[in-house]
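Here you get one chain, nothing else, as structure tokens; it is the form predicted on its own.
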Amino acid sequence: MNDTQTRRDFLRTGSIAGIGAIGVAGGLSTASAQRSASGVVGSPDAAVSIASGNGLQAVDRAVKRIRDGSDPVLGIVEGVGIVEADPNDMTVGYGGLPNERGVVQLDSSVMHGPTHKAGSVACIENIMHPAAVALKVLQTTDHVMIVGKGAYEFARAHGFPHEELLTERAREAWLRWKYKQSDRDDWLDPDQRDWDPAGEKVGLSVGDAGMEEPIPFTYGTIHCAAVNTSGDVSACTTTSGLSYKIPGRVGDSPIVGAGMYVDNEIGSAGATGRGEAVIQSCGSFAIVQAMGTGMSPTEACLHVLGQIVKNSKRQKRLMRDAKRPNFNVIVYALRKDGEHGSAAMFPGARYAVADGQGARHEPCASLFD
């Protein structure tokens, strides 16, 4: 797809795509009645979860949630709780990667769509779900966000225990990005080492010992949204951040609008990729929005990913060529009947969907060929 047949069929579907518009703005779309005609609404099978491609387990547990009876916002920190727990997830929570000084921050952010009240933490250390702690500051407080210091001692003061998230493969991880950053500094790059990683042995060569394997690099999140069978929507998106990030950064994933936001009269949406490209754009709310002018999930989200393209092309470094970024940003759409979509800026992404008919993924759209 290039920017002229993007463009044009957008032109092309707007039309029809406006036809549905007052019908999900006020309650039930076009696809929303078919259900309910059918007599899916208000059945166990009509909750929905979708969540990034790392959150095939996130969804599943989020619709059992859902249709034992739980609110769908617990449902969905439940569900993401279980990569925040995986050490083998170098993107979320323990086992995430850290920032430049080997320290693991975290952000996530949470919204309620019944209520439309939203919680926050950023730069949070030491507290592996920062999305429950993020769903206490919605349940708990007044606030929308809580940051650094004072969300470790917010999780702490409601019982959420002191870990260490560095684990030893991303200690690992980040030692050889050190290793590797700069032949003017004191850290030796492994061709200039006379002794073996462990120190104890000389003239092994570093390479041989497995120093060179590729050093992982991510912008590191986990989206998961769901609906229920009331049509009730909430989000959750959470994540380690960048990898070896500037301490105190924080990305698009803990800020409401950005990395994730809900209007229960319309649905949710979330990001995951270059957080800074999503939040110059206000990319989740900016779809949220696009749907409720009529476009459906997956026409929203390729159309704010083109909005995301047009303000990068202002920063020519962030550019490949004359139309493509050289990063990537996946979206994802969940609108309050059901109707669900995510598309990424190239081929090949997916994502993950829980409902009727089980937990799979699905392949995301893409701006570009």
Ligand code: ASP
Contents of the next structure:
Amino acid sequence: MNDTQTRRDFLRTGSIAGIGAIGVAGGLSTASAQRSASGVVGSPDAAVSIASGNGLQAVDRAVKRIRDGSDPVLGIVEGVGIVEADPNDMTVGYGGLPNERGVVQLDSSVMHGPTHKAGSVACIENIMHPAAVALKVLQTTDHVMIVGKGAYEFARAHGFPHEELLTERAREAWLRWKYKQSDRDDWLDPDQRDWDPAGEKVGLSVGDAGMEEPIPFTYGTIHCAAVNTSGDVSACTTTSGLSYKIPGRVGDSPIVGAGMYVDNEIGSAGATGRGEAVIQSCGSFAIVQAMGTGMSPTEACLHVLGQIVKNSKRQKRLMRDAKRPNFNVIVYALRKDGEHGSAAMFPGARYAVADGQGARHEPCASLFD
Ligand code: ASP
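Got the form predicted on its own; could you also share the form predicted together with aspartic acid?
The next block holds the full complex; its first chain is the one shown before.
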């Protein structure tokens, strides 16, 4: 029996017995084989969680919660909550970079494999934990997605506090961006001023006195997924989205099938990076489908990045040259048996993993050198 057939068999049976059999007989993957060989399959230690590179604490927390008996969906939402509350991560939750009007608008989605239910919020303001709100949508409503004011009111009704999410650091970064936008508006950039930012008169030609370079448009997000010893998979993605976006812009993170997706018979996938590109190729759904045909998680990630590049070639402004895009997307995949992978457009990225061997970073594969 070859590796691909074995994986297909696994995907059909999807049982714990199947996991053990493949790990031993199929020589499927290092991770799966290790889990079987060390006898951990079926023990709580066999839980696996993966996340984007900023999710080391999240995967650690998720696996601990699963070992304590929590459903994976609760573990990952609690895990990403650590990053949502961290003001130093300017891509997620509190401290996230705002939209072009200086308002922090957050997006998140959560999916629970065993019930195939999803919950999502988009453009939610003044709520620090959008992933927990998305989970409430999943748990307490017959809806999937609630946006804007409705999402805020839904969160407040469930006891989430109203909070100012714009930190001083993010506000200053936004202001620097705003000043630099154009020399044909009334916001004077440093080269046009007679005064330094502290209000002291410095004369003409002040250069960039007191002004750091503006942070350009940035992407950044946390995706986190986990599987327990029953092979039950859940996934979650949460973000402040593209910095300085047009108010109301929705990225891929809250869109089921784009920023994350779970099929409990196969596994999960998630994405960070240029959300528009991920949405237009249904990125996470496509990765899970590719794993369903027998590709390994890493193969499936690379395959879908290739599709994203192929689709992006139709818009020349998105290409650095004939082959390579001028943006990055990083994708993550976790298979039901605990094997995982991640790939980025370009080398150097890493993702977070926690399992029986602890929490660590692993390198992402890359589509281009
Ligand atoms: N994908 C997110 C978005 O487009 C941002 C990111 O992951 O960097 O909103």
